[in-house]
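First comes one chain, alone, set out as C-alpha cells in the form predicted alone.
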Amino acid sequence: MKITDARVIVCSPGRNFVTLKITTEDGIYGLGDATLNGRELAVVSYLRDHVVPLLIGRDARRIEDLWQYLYKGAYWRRGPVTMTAIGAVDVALWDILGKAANMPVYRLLGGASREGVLVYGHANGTTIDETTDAVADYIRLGYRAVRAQSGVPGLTTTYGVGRGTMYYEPAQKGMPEEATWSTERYLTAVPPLFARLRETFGPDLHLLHDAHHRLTPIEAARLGKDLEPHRLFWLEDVVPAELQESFRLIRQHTTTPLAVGEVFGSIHDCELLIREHLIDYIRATVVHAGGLTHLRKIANLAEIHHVRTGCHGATDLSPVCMAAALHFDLSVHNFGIQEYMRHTDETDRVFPHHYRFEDGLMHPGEAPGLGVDIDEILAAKYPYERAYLPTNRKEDGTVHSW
C-alpha cells in the first residue's frame, strides 16, 4: 500500500484550518490535521518542503517505522512545528488503515473501552450572573461537566470570556490583541464564581476552571486551596509547565485536581509530572503530540501512575483532530474527560463527519477510519486568513502569559 501523493489544504471556513491528505496507490486517501494556532503557515511549509517528498513511495501500513524515521530521521526533535507535522501525517495514516481494514479506527486501537466519552463545555460570561446562565444553558443540553470562566472585575478582557455562545475562539485576524492582566484581582474573582456555581448547581454537575498558564507556584497553591471546598473536576493549566519541579509545590497545598499538557509536544513534557504524580489529567491533544502513535504511549506511561486523560479539544483543532481524539479517547482505559468546543456551521460542511453527541457524551461513530471528510471544492471558498492569539501584559506593562 505505497504512498502515492500527499497534499497540504488550507482554509479558513471561520477560522483557519490546515489539513493534510494522504494518497495510497490503492486510492485510499486518509486525512491529518496540522493546525498550529497563530503560525499555520510554518506547519504548511515544513509539511511540502520537508516530509511530503519523505512520504512518496513508502507503505503506509508502517505507521510506527514512518513515525520514527520523521522523528529522528529529521536530528532536530520536537517543537510544535515538527510535532503537530509528525502529528498530521500519523493520524492520516490510521485513517488509511482503518479505511483498508473497513474499521473505525478505535477498534484498531483494541476497541471501545466505554459506552461513550464524557465531554465539556465551556460556560463564560463577564459576570458571575452570566456565566451561572451559560452554565445552565449547557446543562439543559445535556452537558455533565462544565468549564466555567468569568470576567475580572477591573479588567476589560479575561481569557476564555468569548464574543459569541457556544464556542470560544481567541484568535483574531490582523495583528495581535494586547489585553491587561492581574493576577491579584483574578485570585479575588475565582472563587466567588465557583462558590455561586455550586450554590445554583448542586455537588453532582463537573465543574472545571482554566488559569491558562497566568500564575507562580504559590498563587497556583493559594487558588487550588481556595477551590478545595468547590470539589472541582480539575484546575487546569495553572503555571507554565516548561518546569515540571514546580509542580512539586503546588501539590504540597492543596488537593483540588490538577490538569495540563495541551501545548506539550511530547512524552518527555510530562513525564516526571506523571512519574512524580504532579498531576491528576494529562491534556496532550493528537494533533500536536506527534497523532496517536505518539499520544497512546503518553497514555500508557500515565495509566501506571494513575493519571487520566483529558485532551485538548478547542476550536483550534478541526473536526479532522477532533474525531481522532474520540477514537482514542473510546479506546484507551485512563480516560477521563474530553474538551468539546463546537466548531460553526462553516467549518462542520467543509469537514462533514459522523462523531456525534447525545446526553453529554460523545462517539467518533462507525464509519471506516477517522469517520471524517473533507469537501475541497467548499474548502477552496474559505481562502487563508492571518490571524493571532492574544498577548498579555500586566497592568504596568510587562509581557505575561497569555
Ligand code: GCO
Second form
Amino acid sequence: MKITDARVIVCSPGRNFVTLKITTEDGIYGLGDATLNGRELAVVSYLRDHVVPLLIGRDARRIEDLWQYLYKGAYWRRGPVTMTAIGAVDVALWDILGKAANMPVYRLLGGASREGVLVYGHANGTTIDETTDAVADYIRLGYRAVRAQSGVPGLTTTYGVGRGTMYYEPAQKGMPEEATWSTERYLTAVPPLFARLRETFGPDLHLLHDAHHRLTPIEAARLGKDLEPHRLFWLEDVVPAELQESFRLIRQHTTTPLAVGEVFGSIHDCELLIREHLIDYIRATVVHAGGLTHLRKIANLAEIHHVRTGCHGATDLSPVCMAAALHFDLSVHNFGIQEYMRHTDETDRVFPHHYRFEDGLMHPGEAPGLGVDIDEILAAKYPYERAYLPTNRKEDGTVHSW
Ligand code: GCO
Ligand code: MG
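Return the form predicted in complex with D-gluconic acid (GCO) of this protein as a structure block, the form predicted alone having already been given.
In what comes next, the whole complex appears, and the chain from above leads the way.
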C-alpha cells in the first residue's frame, strides 16, 4: 500500500491547526495533527520541506519502520518540532491502517480495556466564588473530574483564568501578552480555593490543579503538603521538569499525586521520573510525543512502575489528536484520565468527528480508523493567523516561566 501523496493543511477556525493528510495508492487517506502552539509554521516547514519527500512511494503499513526511519534518519534527535512532525506521520498511518482493516484504531491497539474514558474539564474564575460556580456548571454537565484555577489576588492575570468558561484559549493573535507573577501570592491563594471546593462538593468529585511549571522544588513540596487535606486527584507541572531529579525532593515531602509531561517529546524526558516512581501520572500526548507508536512505549514503561497516563488535551491539540488520544486511552491498560477542553463550534465543523462525551466519560466511536475528518473547503476559509502564548514576568520585571 504505497503512499502517493502527503499534504500539510494549515487552518485557523478560531485558532491555528496544522494537519497532515497522507493518501495511498488505493485512495485511502489518513490524518495526523501537527500543531505546536505558537510555533506552528516551523512544523509545517519540517514536514513540507523535509519529511513529505521521504514518504512518497513508501509502504504505509510499515508504521514502526517509518517511525524509526524518520527519527534515526534525521540524525538530530528529539525536540518538539521533530517529534510533532514524526507524530503526525505516525497517527496518519494508524488512521490509514484502521480504514484499510475496517476497524477503529483502538481495536488495532489491543481493544478496549474499559467502557469509556474518564475526562476532566477546566473550571476557572477570577474569584473563589466564581470558580466554585464554574465547577458546579461542569458537574451539571456530567463531569466527574474538574480542574480548578482561580485568580490570584494582587495579580492582574493568572494562568488558566479568563477568555471563556467552557473554552479556555491561552494563545493570542498578534504579539505575546506579558503576564505578571508572584509565587508568594499564588501559594497563599491556592489552598483556600481547594478547601472551599472540597467543602462545597464533598469527597467524590475528582479535583485537579495546574501550577504550570512555576515553582521551585521546595515551593512545590509546600504546595503539595498544604493541599493534602483536600485530596487532589493530581497537582500538575509544579516545577519545570527539565531536571527530572528535582522531583525526588518534592516526593519526599508530599503525598499529593503529581502529574507532569505535557511538554515532553520522548521517553527520555520522563524515564527517570517513571523509573524512580517520582510521579503518578504522565501527561505526554500523541501529537507532541511522536504519535501513538512512541506514546505506547512511554505508557508501557509507566505501567511496570505504577504510573498512569493523563494525556494533555487542551484546545491547541486538534480534534485529530483528541480522537487519537481517545483510541489510546480506551486501549492502554494503565490509563488514568484524559484532559478534555472542548473545541469551538467553528473548529468542530472543520473537523467532523465520531468521538462523544456522555456522563463524564468519552468514547472514540466505532468508525474505521480514527473516526475524524477534515472539511478542506471549509478549512480554506480560515487562513493561518500568527498567534503567541503569553510570556510572564515577576512583579520586579524578571522573566519567569509562563
Ligand atoms: C493544560 C496546559 C495548557 C497549555 C497549552 C499550551 O494543562 O491544558 O497547561 O493550558 O498551557 O496547551 O499550548
Ligand atoms: Mg498543563
